[in-house]
Structure formats: C-alpha cells, structure tokens
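Let's start with one chain on its own, the form predicted on its own, as structure tokens.
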Amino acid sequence: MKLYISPASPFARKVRLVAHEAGLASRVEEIPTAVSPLKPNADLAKANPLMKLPTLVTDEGFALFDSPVICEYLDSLNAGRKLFPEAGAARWSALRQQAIADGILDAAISVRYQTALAPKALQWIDWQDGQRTKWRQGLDCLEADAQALQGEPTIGSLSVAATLAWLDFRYGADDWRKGRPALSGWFAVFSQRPSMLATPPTA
C-alpha cells in the first residue's frame, strides 16, 4: 500500500498510528507529498482529485480519502484487536472523540492557514478568534470526558493523540494544558506509546 503523507500532517499522522497500532506499518509505504491550497498537485490528482492528504491506495490500487476513511479500512485489515469498537457505546463514543478531535484540528488548521498564507491586509481577526474559541471548547469538552480516553486505544484516542501533539508542534506557546490537568495527564502517558514514538511530526 501507498499512503501520501505530509509529515507535518496530524491527519496523516492519525493514519500513521492506526498502521503502527493495527501491525501493518511494515505493509505501508509513507511518501512524503508537497500540497498546498494555492498550488495544485497534478500527481496526487491522478489519486485524489480533490488533492488532499493522507491519500491511500491500496495494494489492489484503490484510492481511499481522507484519513477517516483510510483509518477504517486499515483496522478492517488488522488481526489483532479492532481499533474501531464495533457496536455499542464504545463505538459511539470512539467515533465521537474522532469528531471533536478533527473538528478541532479543522479550526485550528484553517487559522494556520490564514496567518501563513493570506496577507497581512486579508486576515480576519474575529473570524481568528471564533475558530480558537471553537478549538478551545473542543478542549474542554475532552478535558471533561477525559476517564472515556482510558485504557486500549481507539479510533477516538489515537485521534485525540494525534491532535494534541499537533498542537503542541504548531501552537506550543498556546499552552492548551492549563487548565486540562486530566487531558494533560493522559496525553504525557499515552505519547510514550511505541506508536507515538514512531511517528514524530516533522516541518
């Protein structure tokens, strides 16, 4: 399999887990591809047409998006135990910690953006602060729902691993451990996981 990555990516990074934790790792070949929203990726069109990553093809040339959708695939081919909880409110609430997890990384994603790329004249300060208020209270929401993190990892947990580290790669002087002791507590344990190791974020 081939997976189109960014490795600054959180998205791609979720992928990355899942393979490390679902044994399939050595099965996927990582190939670092430059994508921007000003320039397209002619490339990765030919797999993507809407040119995002993580992009997957699969051994029999199956192009699957975005990272959701890869991450399902790739647990309904591990062996060992499912990352995805098959029915119940185990499942509910794993899919639900994916939502807030990418719902936060949509917002703050989408502020990076703006500041990096949009000049200085374009920016729009309030709409700045309505995408961190939204981050913030996904934060919040975890901080208070942070026992449902516990244990074997998920979907939702890998999700929420995934997003934290994020942060902390591109918004380290946000500081969004204060105030979150639980979260906090939980995201030091879980980062010395091998899979966490594994996958660094690089610029």
Ligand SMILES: N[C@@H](CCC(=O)N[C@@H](CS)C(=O)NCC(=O)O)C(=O)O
Contents of the next structure:
Amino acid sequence: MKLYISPASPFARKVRLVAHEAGLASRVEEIPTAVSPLKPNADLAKANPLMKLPTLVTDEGFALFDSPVICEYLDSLNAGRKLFPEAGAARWSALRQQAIADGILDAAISVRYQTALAPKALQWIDWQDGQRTKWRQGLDCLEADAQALQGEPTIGSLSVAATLAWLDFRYGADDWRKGRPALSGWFAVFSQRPSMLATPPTA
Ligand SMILES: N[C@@H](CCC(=O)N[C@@H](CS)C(=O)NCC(=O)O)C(=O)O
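Swap state to the form predicted in complex with the ligand from the form predicted on its own:
Time for the whole complex; same chain goes first.
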C-alpha cells in the first residue's frame, strides 16, 4: 500500500498511528508529498481529486480518502484487536471522539492557512476568532469526557492524540493544557506509546 503523507500533517499522523497500532506499518509505504490549497498537485490529483493528504492507494490500486475512510480500511485488515469498536456505545463514543478531533483540526488548519498564506489585507480576524471558538470548545468537550479516552486505543483516542500533538507542534504558545488537567494527564501517558514515539511530526 502507498500512503501519501506530509510528515507535519495531523490527519496523516492519525492514519500512521492506526497503521502502527494495527500491526500494518511494514505494509504501508509512506510517500512524502507536498500539498497546498494554492498549488494544485497534479500527481496527487490522479489518486485524489481533492488533492489532500492523507491518500492511500491499496495493493489493488484503489485510492482511498479521507482519513476516517483510510483508517477504517486499515482496521479491516487488522488481524488483532479492532480499533473501530464494532457496535454499541463504545463505537459511537469512539466515532464521536474522532469527529471532535478532526473538527478541531479543520478549524485550526483553516486558520493556519489563512494566517500563513493570505496577504495581510485578506486576513479576516472575526472569522479566525470564530474558528478558534470551535477548536477551544472542542477541547473543552474532550476535557469534560476525558474518562472516555482511557483504556485500549481506539480510533477515537488515536484521533485525539494526533490532534493534541499537532496543536503542540503548530500552536504550542496557545497552551491547550491550561484548564484541562484530565485531557493533558491522559495525553502525557498516551504520548509514550510506541506508535506515538514512531511518528513524531516534523516540519
Ligand atoms: N478531512 C480530511 C482533511 C485532510 C486535510 O485537510 N489535509 C491537509 C493536510 S493536513 C491537506 O491536504 N491540505 C491541502 C489542501 O487543503 O489543499 C481528512 O480527514 O483526511
């Protein structure tokens, strides 16, 4: 399988974490790929018309995206304990955690694109503040329900870990830990997992 990634991408990291936790890392060839909303990547477009990372091309040559779909595909090949709980409350809790983690990233990355790529005259501060509210409230929601992250890893906790690590990487000065002791305590322990140590974000 070929996995198109950027070493800085938190969505790609989520997939890489799943590959490690599912015992599939050796079957996934990581292909560093440059993307930007301002520079179409014609090569990546052959596999993913949205030109986003991560994109997975299976051994059969079928291209999969976006990260929740890729993660579920990898888990379907997982011979061990499943990372997507199969049914019931555990499943909906893990999928909800993934949705919150991905939503925080959608908000934070859109702000980063605007602050890093848009000219000063096009900075829309009220809109950025609105996105920051979404990501702050998402973190508060994870803090309130941090107990649900405990236990063996799932797609939910792996998504949350990829998101928190990226916030440290890109928005370290914002200090998401402040006022969130349960979430930061959980993350300190989870960060020591071999899958986390094997996939640090790099610029
Ligand atoms: N919902 C997508 C989001 C993927 C995404 O936004 N990836 C970023 C990199 S972290 C990207 O490819 N950006 C390039 C672009 O927006 O053109 C997923 O879960 O995979």
